[in-house]
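Next up is one chain by itself, shown in structure tokens, the form predicted on its own.
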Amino acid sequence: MTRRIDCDVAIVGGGLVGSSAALALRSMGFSVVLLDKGFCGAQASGVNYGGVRRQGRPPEQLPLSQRSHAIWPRLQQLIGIDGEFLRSGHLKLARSAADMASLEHYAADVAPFELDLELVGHNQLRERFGIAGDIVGGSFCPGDGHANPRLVATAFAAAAGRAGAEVLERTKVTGASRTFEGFALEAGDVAIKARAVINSAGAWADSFAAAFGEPVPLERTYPSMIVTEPLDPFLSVNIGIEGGGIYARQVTRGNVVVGGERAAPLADSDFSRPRSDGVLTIMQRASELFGPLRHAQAIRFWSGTEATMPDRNPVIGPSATTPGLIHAFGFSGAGFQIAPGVGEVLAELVRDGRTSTPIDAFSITRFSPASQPGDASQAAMTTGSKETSP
């Protein structure tokens, strides 16, 4: 027997973006159904590296990043756990004079956003942070940090459920259409009527967007991470490298999380598997910088599936073809920190048809010059819906 649900907002994709949007919408009084084809937070949101950083983001992302920056210290109040969030600071290292010049230029470009970046020379790196190896210098952002994505992603979904959202896991959306009143969605034995839909389906969001006439050049990528056995404390900050190649952080228990390589996708599957040569490469790179890692045991390695856009910016905002449809995907490996702020922005778009945070740079229309921006005001709506089960 088909179960029928009537709601204000249906959210397709239960990752951190979708779950935070569900929680924000419930705080505004909207009825919400949060759907995931697997388990909420089980893909990129729950298996990423866990960096909570503003440093290194392009200037157009910083207003959104700053909005999220104010949310992270309130996780305990918001979702019931702190998610092992630690404001450790983020240190980005330069391996060459050209890389250091790039960090200097970036610091100047983003000065109006008050990230309080501090440029650090080679000698200071060794004295303050214990960085060895052939490193020229770095840039330190003291307000950034890291957290446990496995805990945070699932906690947002759970908090949304406690707040009254209908959370449907292992419920794949197999059909969606625009109706006179909004949208009709089919998902297994569930039929949903919604007045607005948020497409936050991560690496699979391109198919949903294409179904409404908005194809995008989304690429699936597969970052790979490693965690070591617990070690004595030696790494007090979240580490990145200008130009990429390695990132590392040490948690309170002493384990070190290291990333920087790509995994291989499994055929006919939504999953991927870390490559053994990639694992060795990551550990070799990391041990050149940090002596304690040279003899450390790697106890687990894993991968996830990310949605990457060609310009490395996400798609956030109203559909250009379909009133009431709002997109939020393609965070290109950098969505963990900004996701809570994105959730608030999406809720504002549903309620008001606009947001106080600038998001024009993330419009889906940038991939289709012939398209005209949709009327965001048509997405604004009022609350008051019900659920029915025949």
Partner chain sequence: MAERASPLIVGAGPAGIRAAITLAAAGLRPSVIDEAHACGGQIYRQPLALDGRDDRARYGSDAAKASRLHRDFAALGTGVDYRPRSLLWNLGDGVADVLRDGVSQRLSYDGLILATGATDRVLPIPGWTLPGVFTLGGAQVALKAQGCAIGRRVVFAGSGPLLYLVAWQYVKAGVDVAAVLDSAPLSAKFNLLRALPLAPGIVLRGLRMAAELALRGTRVQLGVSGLRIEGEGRVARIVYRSASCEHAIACDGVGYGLNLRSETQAADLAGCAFRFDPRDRAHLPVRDVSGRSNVAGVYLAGDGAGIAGADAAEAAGERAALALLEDRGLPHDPPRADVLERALATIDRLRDALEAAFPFPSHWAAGLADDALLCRCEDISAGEARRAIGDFALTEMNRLKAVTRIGMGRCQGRMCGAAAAELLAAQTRREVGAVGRLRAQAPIKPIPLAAGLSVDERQHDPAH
Given for the second form:
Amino acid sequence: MTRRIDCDVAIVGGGLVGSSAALALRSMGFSVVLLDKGFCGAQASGVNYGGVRRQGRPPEQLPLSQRSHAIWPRLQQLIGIDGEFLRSGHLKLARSAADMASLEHYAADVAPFELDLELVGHNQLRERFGIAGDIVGGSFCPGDGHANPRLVATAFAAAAGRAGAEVLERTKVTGASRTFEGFALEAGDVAIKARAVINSAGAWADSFAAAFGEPVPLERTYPSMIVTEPLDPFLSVNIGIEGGGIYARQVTRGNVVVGGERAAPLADSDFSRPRSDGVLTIMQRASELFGPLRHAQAIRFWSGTEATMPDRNPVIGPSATTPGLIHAFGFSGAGFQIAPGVGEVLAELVRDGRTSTPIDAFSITRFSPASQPGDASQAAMTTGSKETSP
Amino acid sequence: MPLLHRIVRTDSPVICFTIDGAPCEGRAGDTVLTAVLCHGDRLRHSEFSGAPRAGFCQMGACQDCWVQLEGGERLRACTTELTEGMQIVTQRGRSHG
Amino acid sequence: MAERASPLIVGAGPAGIRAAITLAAAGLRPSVIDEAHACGGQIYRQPLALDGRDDRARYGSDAAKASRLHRDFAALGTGVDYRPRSLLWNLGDGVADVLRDGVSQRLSYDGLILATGATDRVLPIPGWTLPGVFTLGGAQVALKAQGCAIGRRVVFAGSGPLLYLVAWQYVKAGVDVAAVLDSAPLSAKFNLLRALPLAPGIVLRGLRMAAELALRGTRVQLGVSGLRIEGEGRVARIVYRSASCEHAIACDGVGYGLNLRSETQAADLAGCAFRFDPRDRAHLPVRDVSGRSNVAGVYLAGDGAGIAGADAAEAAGERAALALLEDRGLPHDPPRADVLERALATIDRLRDALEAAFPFPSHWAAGLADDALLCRCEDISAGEARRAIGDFALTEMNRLKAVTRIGMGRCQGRMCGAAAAELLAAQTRREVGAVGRLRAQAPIKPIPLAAGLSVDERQHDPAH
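Give me the form predicted in complex with the partner chain now, not the form predicted on its own.
First the chain shown before, then all remaining chains and molecules of the complex.
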């Protein structure tokens, strides 16, 4: 028998964005249904590298990133666990003078955002961070770090559930339409009426947007990761490389996570697996860069399905076609750090129709120049219980 | 006190090796696991609790018998043949509690 | 017509050997990759060096089968591309990644027979990580292949035919076997009567072993529960409950296991569909009577696709090879295929009766103490797992893995996966088949990062 649910906000996609929005909306007093076709936090939010990094983001993302930056140290009180968040610092390495110049330019460009970037020379890299190899220099962002992606989104969803959100896992949305009062969603044997809908469906968000007349050039990408056996601590910072290559971090338990290259989708493109040549390349580069990895064993590989936009910026903000629909997807492999901030922004958009954090650069209208710009105020909704704010 | 006790191959050719620097003798045909556990009662320590481990499945499945050589190389003791001069380390590793 | 690549057989136990012989006889030259130094699999494992024992001493009443398999495989000579000491670590699209001597190589194949075998199924008990505790199979390997006993005074515990076989082999070798502790009650053993007409030789041999054990002073105790192993830094005693009394037996070695579990990682990576098998209490790759999986060109044989024993493995290996030949348009001997299928059907009925005689201890999950380690790689306790299941309302194995790290360590869930599923099912009041299975990931077993150093230099980005 079909179960009927009436709510203020239905959130499609229980990744870190959707889950943190659910929690933020609950704290404002909205009734929330959080839907996931599988399990909350099991897709890109749960299987990404785990970098909690502002450094390297384009300037337009930094206000949002800074908002998130303030949330990460409060995870314990917010969701009941610290998510293994470590403010280790993020060190981006330059392999050539040109790459170093690029790091220097970046540091100058983002100076107004106060990331406290510190440019580090070759000798200091060895002394302070134990980095060997043909590295010219680096840029260190002391406030960045890393966390355990397997835990964070899952815990946000669980916290939203404890706060009163209805969390429906293994519940795929099969139909959605705009009605006079809001939206009607069909999901398995559940029929949902919602006054607002958040599309945070990650790599599956494009079909949802298209159903409301907003096709987007979303491409699925598949990162590949390896993890080593537990090793003595040797890597205190989260490592990235200018121009790409690998990225690496060592968790408190000693395992080193190294990412890079691209995985390949399986026949069912919802799923993917690292390619053998890809992981061998990651292993090769990691063992060349870090002496302690020379004899280490790789014990596990994994991949995930990420939504990437052509300009590598996410889509965040109200729909241009449908009042009450808000998009938040396409984080292009860099969503983990900013997602908790996005959750707060989405809650503000629902409550006020606007947000204190600039998000204009992420409007969905940038992919449809011909369409009319949306009227943000239409997305606003009123509720009798908006006394709390995050 | 050793964990394993030889029933056969007691007079096979001797293979010299060391465990944590101490000279030891194994026998031709020994795996590293056999050679070490005929002298002592542990191969490694859990990285997390520090508790001693001495293998389990002896057929390359449980992965609980990895040891290191002095140079850092890893060996799965139950599937690796003992060779002359191996310098086996069972004490390395640390505990994260 | 372009020449087709050779078929690949993974595993050189009884199933893999019979498959190789069958393919070679049809004029193909299959590749056979196997982790061991010599063929035989676990059951017919060969020693690293001659040790003065003949096959009769080593393999007992299975000696004739062992000798024949070893001999027939050796006789293939260059008719097979045999790659011992080689680890299959990944599979995909007709290419296998194989690690040998620290170097990873790619091997193209056309047709894949997975004969990956089995290991002991283990349900953790307190103290199972203490030095001196080995699986039943491990205790047997120590004796058969290495000529060592796992203690001076040994106890074997758990259930399954291997429990009695290993205990008997130890007694025969002159080791003091203090006790055999079987979790199955006496009532279960009456199922052996069902097995008797199907395989009188096997059943009578088992009964004779049990009788001989008792005669030689080994305590054979049925219906035990509450097993735990104690000692400071190594085994000192095993404790169990029987007829609501607790007993302790001093010992310095314990062999423990409850039947076997299939090694299915390669089938998973090959894209095979899985289904839950109630008899094995495990998700197994789907195969038909011929050994064909749901993936064209992928065949499954032996204990790796469901526990049936060495005789079944030989038959299934040959049957799968005939299926591969048929699918390749080569002569494939249909009458022989019928004979093999009938033999496999008989063994299947035998397995039903044996499983009933050595049933899964249904009280295990509820009885496991919170402080017992569930995952020995990552040191995760049963209590931690139970807390996570409650806190995050977990109902599915891969979510349990993601949140707790169970099955995430070096063994990739081989030792704890079955147990974690039982624990999850018990706590969420589901059938164990309804909590899902750990998805396999490459590498199938740990591989050194240095294996990446053999990557072709072309892949170096010149900008580095």
